[in-house]
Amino acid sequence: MGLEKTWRWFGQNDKIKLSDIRQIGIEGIVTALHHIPNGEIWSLEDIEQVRLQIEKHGMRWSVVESLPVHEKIKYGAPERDLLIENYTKSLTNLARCGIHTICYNFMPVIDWIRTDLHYKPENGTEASYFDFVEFVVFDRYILRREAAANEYPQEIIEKAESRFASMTSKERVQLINTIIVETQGFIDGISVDDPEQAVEIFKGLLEEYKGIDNGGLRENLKYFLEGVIPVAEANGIKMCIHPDDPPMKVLGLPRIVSSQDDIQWVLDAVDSTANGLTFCAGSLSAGAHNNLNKMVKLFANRIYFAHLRSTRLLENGNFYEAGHLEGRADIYTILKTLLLEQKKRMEAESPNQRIPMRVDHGHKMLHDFTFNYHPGYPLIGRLKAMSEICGLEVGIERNLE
């Protein structure tokens, strides 16, 4: 039996409807209550409304992505105990509604970072792209973060200075919009019309982490886990932390889920089967230091959710979203490892036997260009990716037999 085929759906405002998703052969939906502000309790009524809507279309609410961790928990504000209590109440309500897999992240301020959402690979599709120089332009010359001058190679700083000097005001606004608004606002981030206002709000969020290094953020994550994992255990919930995207230090912020050692620390911080991992092959493959084949085998028994995609690394730290069977991520080995782990769980009659999998960040192609889909979430591009993954999966299963 293959991994559970799931699809990310952004609720009523998603241009891809549940009836469309069902036609693709999807079994489980990955979604969240996006209308509820971070830190507030997810009520039974709100959860049930979405769950029943999904089940009406012949699927199940398989994974919550995400039940967001409030920034005040991440930087350890006095209010964090109340916010953690609210979080555990949401977990309990989700379990009462039969939802037991929670994807979350502990990235400060910003979830995933790209500098261009319209990069054109040779085949004419459209992918997202991270350009190191453009990112330093944003950090050093738009945010004007003073410490940035000493955090990047001098060669990159000089290129960024030259690039910034040649940029039009339209290009600067587009870079701000890409990094702060377009990749964040449609989920849980900043949504404003004035670029200068977006920058000021963003700078204020960064300021909250002043003086917090990786060790400090680790301690705040451990404090959070010590508060929520016992509740997760009691309710049969699997908490699945998502790796940093990209897996590197950015904007002077601490990053603590970027490498094999980082992930091992998280899993050891509160040693419980409820404390698990979302194995995002795309995020992890964007770091040249990560050996994904080794990592998926090492952490297999604590992987409860998988994002299958890949990246292609270029010079100077640049990368773009590759085709799902291309790039750095060896999807064949990753998928085979997860299938073997799932088989082991089924033979042991463990709970949460099937591992939910979704394709992620598909290329925009064909009729995708006529629709304003959320960045990274086109219909046809993800449909192509799902077909590729499912075909590969069948081949692996037959070979294992």
Given for the second form:
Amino acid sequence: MGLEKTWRWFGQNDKIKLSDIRQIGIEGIVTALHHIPNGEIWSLEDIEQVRLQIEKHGMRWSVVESLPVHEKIKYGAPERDLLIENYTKSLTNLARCGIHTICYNFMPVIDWIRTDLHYKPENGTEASYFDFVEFVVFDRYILRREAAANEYPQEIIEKAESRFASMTSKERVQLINTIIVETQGFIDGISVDDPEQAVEIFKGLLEEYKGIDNGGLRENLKYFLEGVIPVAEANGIKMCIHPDDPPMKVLGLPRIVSSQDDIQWVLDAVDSTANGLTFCAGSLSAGAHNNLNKMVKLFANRIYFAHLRSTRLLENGNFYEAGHLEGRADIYTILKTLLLEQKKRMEAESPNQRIPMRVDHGHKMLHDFTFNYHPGYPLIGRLKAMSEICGLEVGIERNLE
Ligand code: DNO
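Return the form predicted together with ligand DNO of this protein as a structure block, the form predicted on its own having already been given.
Up next: the whole complex, starting with the chain shown before.
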């Protein structure tokens, strides 16, 4: 049996409807209660409403992505105990509705980072791109973060300085929009429409992390896990932390889920089967230091959710999102490892046997250009990727028989 085929759906306002998703052969939905402000309890009624809607279309609500962790928990504000308590109440309510797989991340302030959402590989499609120099432009010359000058190689700073000088104001606004508005607003990040205002909110949040290094953020994650994992265990829930995207330190912020050692640390911090991982092949592959084949094998028994995609690394730390079967992530080996792990779970008749996977992101192509889908989440691009991966999966399964 294949991995559970899932699809990220953004709720009522998603232009891709549940009835469309069903036609793709999807079994499970990955979604969140995006309308509930971060930190508030997800009530039984709200969860049930979405669950029933999904089931009416012949699928199940397989994974919550994300049950967002409030910034105050991440930087360890006094209110964190109350926020953690709220979090556990949401978990209990989800479990009562039969939803047991929860994806979350512990990236401070900013989630996935790209500098260009319209990069054009030669074939006429569009992919997302991370340009190191552009990112330093944002950090050093738009946010004007003083310490940035010492955190990057001199050569990059110089390139960023001349790039900034040559940028039109429209290009500057576009860069802000891409980094902190368009890519963040529709998930769980700060949601504002005005770039100037976004920069101000953003700077305020950066301030909160002054003095918190990786060690400090680890302590705060451990504190959170100690509060949450016992409740997850008692309710048959699997918590799946999402890696940092890209997997490196950014904007002087601590980032602690970027490498094999980091993940090992998270899993050991509270050593419970309820404390698991979202294996995001795309995020991890953007770090030249990550050996994904080794990591997927090493962590297989704690992986409860997979994001399948790949990146191509270029010079200077630049990268773009490659086709799903191209680039640095060896999807063949990753998929095979997860299929073998799932088989083991099924033979052991353990709960949560099937591993949900979704294709993550997709190239914009064909009719995607006429619809304003969320960045990274076009219909046709994801459909193509899903078909490729499903075909590969059948091949692997037949070979394993
Ligand atoms: C972007 C996604 C992330 C991811 C969250 C999980 O497309 O990969 O936003 O959903 O970080 O918490």
